[in-house]
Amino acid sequence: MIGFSPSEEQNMIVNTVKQFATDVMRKKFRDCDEAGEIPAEIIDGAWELGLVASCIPEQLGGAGWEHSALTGTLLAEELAWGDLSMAMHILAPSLAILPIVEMGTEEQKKKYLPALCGNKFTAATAAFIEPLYDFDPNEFSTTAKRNSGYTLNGQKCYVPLAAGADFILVYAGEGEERQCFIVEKGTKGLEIGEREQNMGIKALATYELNLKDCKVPAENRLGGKKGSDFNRLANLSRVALASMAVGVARASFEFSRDYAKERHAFGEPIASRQAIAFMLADMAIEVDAARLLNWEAAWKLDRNEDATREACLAKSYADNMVMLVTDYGVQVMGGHGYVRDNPVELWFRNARGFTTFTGMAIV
């Protein structure tokens, strides 16, 4: 039976991002995008919650909480409420914990965990998107050739957070499989290009990888010789950004009904105005029917099952969903919403990347 009223524990997490969401990344989320970057303060104050190493096993330094893929879309879309550069900042040791966690063997989990528990923010990173017009998640042009070890080649881009980060999750083709490898700082042959300028995200700091004949050793392919469930984990990655996707759309919405309710046009809200009416409604539903496909997903997911229908969908419907619903956000506020001093340009130029954000989250 599929139930829509979150556990106890998901109302507790769900309030807690809020919270800090409201107070603190809603405060500091246009100055950041101006600065191009995040005070440490902020992220070192959401590492504090624990919602991100939470699924370390204790014995490792971690909470050892149970893994739950639809409590992670309940956070991811409060964050990205909040800010999404900030959200994939916070989240994005995501990206290296989770596969390690559930599809690492013990010595690799052993060797690259526990200093991911510690009391101050710890960077690490995936490597997932390719720079080419015609990339295909499921067809990587990055190679990864066995030989003593394995020589990867390739380029990849938009990989948050690489410049800081001890080790990079690097996804690779090997031969008709798509597998995951441990590359860590200063391996031979990683070479990590200038900072990304981007259209939207500008406080989260991207970078280009480009891999010429990286050598590493063959316990560094995730999973050992066992290998990892790449579908599981592309599968997470959709749901968690079309879970950001709808709390950014969610951000729109909200500040242009209030606004909508606010604002006298002719001696009368210009909400009553049905053209103003129905686009606040048609973004409400779409907002909820975002949600309410990628629920299903991170449901069949919790379960153990193959939601990748159910994944692709919700992501689709999301990419197109944000984009709408932020543009409504601008229009709403007619010239008013095309000025920086409003958030919603921010929410719009934000928007138009989910398209491309295909592995930059994961829950």
Contents of the next structure:
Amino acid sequence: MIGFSPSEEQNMIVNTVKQFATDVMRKKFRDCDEAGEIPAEIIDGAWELGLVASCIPEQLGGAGWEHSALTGTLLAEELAWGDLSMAMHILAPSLAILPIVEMGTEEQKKKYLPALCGNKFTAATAAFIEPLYDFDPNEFSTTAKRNSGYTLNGQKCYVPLAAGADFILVYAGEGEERQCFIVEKGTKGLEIGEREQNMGIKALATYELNLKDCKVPAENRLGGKKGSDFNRLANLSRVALASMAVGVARASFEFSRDYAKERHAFGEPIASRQAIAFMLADMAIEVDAARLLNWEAAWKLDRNEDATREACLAKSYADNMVMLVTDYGVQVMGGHGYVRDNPVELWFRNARGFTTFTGMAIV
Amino acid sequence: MIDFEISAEDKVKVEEAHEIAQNLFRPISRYYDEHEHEDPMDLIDTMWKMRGKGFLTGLGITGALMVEELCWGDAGLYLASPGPGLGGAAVFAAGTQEQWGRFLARYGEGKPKWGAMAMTEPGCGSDTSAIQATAVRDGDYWVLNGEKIFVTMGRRALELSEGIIVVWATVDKSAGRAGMKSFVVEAGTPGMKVEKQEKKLGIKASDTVTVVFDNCRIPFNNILGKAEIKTKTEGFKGAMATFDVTRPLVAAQALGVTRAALDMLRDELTKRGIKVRYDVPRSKQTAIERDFMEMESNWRAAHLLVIRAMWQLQGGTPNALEASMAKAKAGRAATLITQRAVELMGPLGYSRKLLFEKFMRDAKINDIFEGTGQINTLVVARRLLGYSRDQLK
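Output the form predicted in complex with its partner chain next; the form predicted on its own has already been displayed.
Now the complete complex, all chains and molecules, led by this one.
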């Protein structure tokens, strides 16, 4: 039966996250962007909401909740509404947890998941993007060659929290296949580079990785002999990022809408002019449009159906949408949008990243 | 629950609508585009018989999905198909049960009939508060006077059948918007005359006419909603409730034409060995792939906005904001997507041998009737901002 209202449980999660985003994230996000770091208490506070490790089975220390991409998109939107850097930081452990829970071997689950069920935030991450303008996840230039174990070679970038993670899930091409490999901290041949400096998401620590003849044991291939389902992981990542784009866009829309009602020009609020009001209307329509497309893709993923087309369309639509909407956000505010006293320029910078951000979040 | 699963019952209805679109509409699509004012009698009879069996008698999500399918076949022929149309939707939205019976029962019996709605006048379109047509009470009657233009399906409703027309008129010009009421006039009522039949850019299988009212007397209880003028806007709001139904429906028409263009474009590309790769990065996409994905996602997004507005309507949730969002989005998407399809198909797109150029012409009306894209954007903006008409003109 077609429906558009989140379940009671989903509403509860959304409200909890919304509260946290309003009370905690929004209070500090500008400072974090300027300082390039996020205080541990914010991250730990988010961790205590229990959303990230919730899908880990109970016997391994998690809550054993059934995973839902749709619920994930709802909470990721709220987190990203709070702040994108923080949202990506808070959700980074999912980049390792979710693939292991869904596709890992029993041994992999036992070995890596319990450490991620603690009371405090524990970093874990995945390395997906490569530093090429024509980076193509269909043909990773990072390779995994089978010998006694696997030898990894290649370069990765935009790896969130790489310096602090005990292990990194590395995506690589293995012949014709695309597979993931668990690379533990300190593995010979794994070099974690300097922290990256980007246009936006400045509070999120991301790193370049070099893999030089980096050898991992055969049992570190995600899913063991069976391997993992790259398409599904890529799609779960697409809906995660698309929902974050919706969150960022909604933030910009709401802020510039409120501003336009306050700001007077020619004797009345600028919102009472069609030139401004129509931009705001388009922003609202586009935010809703992108969200609905993304919900449909996530819903399909929850049914375990192939949703590559839906997820790609939703991601691509959201990528365009968030750029348009955050641009309007700055435009509505004019000069006041351009200065760093106001947040719309931050959202505008963050928005530009979404076409680059692939595999940097998963729900 | 958030769910995108169409019920099994609806799936059957949608498939049935698609078969009709494919087998009955498409084969005669071009003919009635080229023979503008002819009546597709075989199709009319078939659609009327289908209606008798319950085909497309519901509104809501089911209705929107079916309308999209039929307009995938041909938007003009869909409008030309007999049924209560926008007039019926107005009666349904603003009428009493007694009126439903009196005016709508005819659409389930006898010969084919159409319904129409008359709002636009030579001097006013989007600004319905400027309507000049008058309704003056005379005992048990209303006397209508005025001229209405751009009445979709007016000729077939009033001259080819015993249909109805819903007419908007003012009962008190000094009351402004509050004096605006809608009235049902039955075919054959003396004092009502169908005049000029428009020649149009597209949807040529539908008829669009001028209807003139010259001391046209109708029973007092043909008014939709209350006769008295209460608050400043109450009467007008009642009449506007019609749009909550009709805007998503018209948006669904837009989606049908749009998807027709997309499907045909995909077929033509396939013939040339081109398959859209959804999962390649932008740096490796071809221009056609990039365009196609933009077009398809815009169509789908508009589709979901329409379904959401209908879902609200079904559940009794106010949907005026979302109905206008859906209409604004779908009208614009239809316009842009069908234009792009013509462009991408080059000489094939521009030629009347194929239907791309027709889709583009047919699509354009959807950003105009039932509120232009701009009027719907204005409605969205006012609601988002909590502004009145005076605060946001």
